[in-house]
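Listed next as structure tokens is one chain, alone, in the form predicted on its own.
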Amino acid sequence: MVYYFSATGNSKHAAEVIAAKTGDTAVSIADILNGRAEIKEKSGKTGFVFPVYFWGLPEIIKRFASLPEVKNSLGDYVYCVITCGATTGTADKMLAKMLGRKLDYSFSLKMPDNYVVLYDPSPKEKAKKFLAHADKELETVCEDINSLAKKRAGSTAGELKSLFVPHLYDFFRTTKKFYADDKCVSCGMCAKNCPDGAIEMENGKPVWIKSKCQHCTACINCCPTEAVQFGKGTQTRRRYNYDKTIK
């Protein structure tokens, strides 16, 4: 089983490629936690695919990995592929600690960064080059998994940052600055795509009902009219979505 968390499509794509080339099935962690899918019975291999957040783990990964039923379903070979814009630090070791066992294999896969809250995502053509390179690396990853390789590879630099930067994540997870501007067409995609259920539609407009969320930026990056904002900084920044980028 390949469990994945993805907000803008990068990790979903990686998980689906891995599942297809290793004879496995990819399942969304958000779907499991929201009752739309189930944790599968123990099998030979168990994979985790997700993005690094602040050189650490997204909150949803911490919640999922800590579940007893997840730990009981782990196969004999456990691996993770962590997507990132630059490096992942010790996020794989953090996952291992949450699972209560060492990982047999981990790989840091560079893909287009998309945390629009802090910076402007790459232009489309540059992002497409990132994705083409990532697909080549995925071929190696799948070969490694099929051969049950045991190693730690990819962009794992930044271990020093992993000592203190992840502690900033909880501070940044506020929803106070989220809002929809006049471009909002009341489509409800932001609420539908939110893995936390932190958004409700009121009078045709999104309202953030929780004080904290994953800060996965699905609401910002998947809005078809680019109406969702976080403060003033996102107003002039590009958006990123895997499916739109590869077209």
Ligand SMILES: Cc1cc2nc3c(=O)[nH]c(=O)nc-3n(C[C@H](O)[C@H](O)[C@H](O)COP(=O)(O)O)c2cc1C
The other form holds:
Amino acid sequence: MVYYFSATGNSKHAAEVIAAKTGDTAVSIADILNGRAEIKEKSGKTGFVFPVYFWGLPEIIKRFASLPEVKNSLGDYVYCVITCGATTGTADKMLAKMLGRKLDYSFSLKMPDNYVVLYDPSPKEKAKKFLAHADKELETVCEDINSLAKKRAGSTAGELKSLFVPHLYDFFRTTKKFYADDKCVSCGMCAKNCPDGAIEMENGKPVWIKSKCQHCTACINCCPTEAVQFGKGTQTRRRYNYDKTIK
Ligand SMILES: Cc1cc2nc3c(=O)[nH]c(=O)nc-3n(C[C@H](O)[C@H](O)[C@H](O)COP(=O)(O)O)c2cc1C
Ligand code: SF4
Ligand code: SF4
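To complete the pair, please output the form predicted in complex with the ligand; the form predicted on its own was given just before.
First the chain shown before, then all remaining chains and molecules of the complex.
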């Protein structure tokens, strides 16, 4: 089983490639937590594929990894592939701690950065080059998993950052500054896609109802009209999502 969490498609793509090339099935963690999919029975290999947040774990991964059903479903070989815009530090070790066992294999996979709240995502052509490179890295990852390799590899630098930066995540992940501007066409996709149930539609417009969310950026980066903003910074920034970039 390959469990994955993905807001803008990088980790979903990685999980689907890994599942296809290792004879496994990719299942969305958000779907499991929202009752749309189930945790599968123990099998030979168990993988976790998700993005690094603040050089640590997304809140949804912490929640999922601490479920007894997840721990009971782990196979003999447990691995993770953590996608990132730069590096992942010790996020893999944090996952291992939550699961209560050492990981056999971890790989930090560099892909385009989606954190539009703080940075302007790369232009499309540059993002495409990152994705082409990531696909090559994924070939190695799949060979490693198929041969049950035991190692830590990829962009695992930033271990010092992992000591301090994860503490900032809780401070940053407020929903206070979200709003939809007048480009909103009331399609409801932002509410439907939110993995956290943080958005409700009121009079055809999204309203952020939780004080904290994953800050996954799905609502900002996947809105078809780029209407979702977070404060002023996002008004002039590009948007990134995997599907839009590879087209
Ligand atoms: C809240 C948040 C925090 C992030 N923190 C980091 C980080 O600490 N280091 C890094 O290299 N990339 C960071 N990123 C970038 C993502 O990890 C990267 O773009 C990832 O591939 C997105 O995966 P997805 O498309 O599956 O959602 C962050 C993104 C978000 C939304
Ligand atoms: S996805 Fe964008 S256009 Fe659609 S309802 Fe949400 S803000 Fe409006
Ligand atoms: S409100 Fe937006 S950023 Fe927050 S969890 Fe939902 S989709 Fe992600």
